[in-house]
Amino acid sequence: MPLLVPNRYRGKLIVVEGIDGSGKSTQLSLLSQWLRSQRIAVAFSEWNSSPLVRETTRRGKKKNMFTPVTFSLIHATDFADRLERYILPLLKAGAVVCADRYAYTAFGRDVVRGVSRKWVRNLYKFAVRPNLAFYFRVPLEVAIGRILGGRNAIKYYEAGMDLELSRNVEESFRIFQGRILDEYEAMIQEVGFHVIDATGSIEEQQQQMREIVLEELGESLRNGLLRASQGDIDAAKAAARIL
């Protein structure tokens, strides 16, 4: 049976997954503005995000309240809410949207944390099929350095603290998301993941993946998506000049 729902809507759906410091994020973040450039509308997406249950989660994370199952249902509700409330509308639109993150991260999460990954797929089985998934794969020792050496302290739920791996959170973290990047690599070819080098320098990186866009979503970026303003293609060629 097919991962997920197919997208069936004139819009189109990108999202990008890896273990923390995979460098996703800035690679999502300059395909969003190259796309603003052609004059698409693009719109951003990033996971646990909902205003619906935000207050929650910081109070569950802030009392150390979640178990796992408690944790993947309250991402699950995030989850939902998110792709009704805004993710689908813009498809239906005609819009391409960019999301950071989107179920294949519950699916490696959820799991490490001790879900069942039968589970966490039926969970998540009302979620649209990305019509493009792309996956940074990165050495654990390059992502933790990337991750300490850009600020103080890792997070407490990031490093997997609540699964009492170690009492040391570096070490928990190195655990943790070894775990995390074991589960991406066996998703491979059950999502379809384009895997991208997330060692190579930023440019080449993203040049791979403008050209995988172009391939698979080349017809639809030329006629059928929402066009955006001249203002925002403005901006959006103006960013990109960096590449």
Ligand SMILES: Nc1ncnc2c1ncn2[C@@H]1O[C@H](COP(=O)(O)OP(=O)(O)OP(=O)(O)O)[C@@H](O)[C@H]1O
The other form holds:
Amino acid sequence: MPLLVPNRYRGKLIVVEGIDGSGKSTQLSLLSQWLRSQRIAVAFSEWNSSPLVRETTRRGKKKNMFTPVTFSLIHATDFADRLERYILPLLKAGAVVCADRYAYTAFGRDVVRGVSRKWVRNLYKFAVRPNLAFYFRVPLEVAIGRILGGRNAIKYYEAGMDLELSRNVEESFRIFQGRILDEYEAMIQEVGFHVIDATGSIEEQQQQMREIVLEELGESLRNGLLRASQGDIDAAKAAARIL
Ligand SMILES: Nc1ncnc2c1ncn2[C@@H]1O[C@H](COP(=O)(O)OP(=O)(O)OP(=O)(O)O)[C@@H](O)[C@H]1O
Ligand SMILES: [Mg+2]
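Could you switch over to the form predicted together with the named molecule, since the one displayed so far is the form predicted on its own?
Below is the whole assembly, all chains and molecules, this chain first.
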């Protein structure tokens, strides 16, 4: 089964994946600053951020109402909304869209929550295949150390507490994230991840990312294919009503 739909638009889609605390947002933000400094039009899209399902997700989580299937479907709805109303118009306009987590997050998390690998891949088959997908590989302990260093509480769903792996939040988080890590490792070949050693310094990792971007997308960057006008970008954002 061919995985995801090829991107036939002028713009490019770059995604970052990895367990919580692997450094995805840090790296994607640096990459987008660099692209902007080359006068390339860049837009961001974050996992689970669509206004369409926000209230339902909040209520469902609060009352612990989700089953593995409904949890997966609500995230897929969020994803479809962002893809169709925001990501695709921006790709059409010629922007570089940077996605902080993509369908592969569902391939990891939803499977660990109990849906089948085949089912979740089938669910997301409408998604556009990224031009570049980075996977930030980090040992569990390093990621946990970073997360606990940065804030005090781990949230209920983030720790997979609904799975009843342990009554202790930190222990549950450890088991849950460990299983997601195994899923990511198992899908590297299948989805074509560029693996970044996320234990390295922020600067080292950023250097590697930029080299890969130049190698893979350099021609489009050089030929000015990705210089969408700000007017096009603004129009696409306005159409998605997320300005
Ligand atoms: N290479 C690094 N070395 C040390 N600390 C880092 C490194 N990269 C990021 N950090 C720090 O680790 C923490 C988590 O980083 P970041 O928020 O980028 O991770 P993330 O993968 O986006 O996590 P989440 O999935 O929870 O959003 C932050 O406090 C960040 O400053
Ligand atoms: Mg993040």
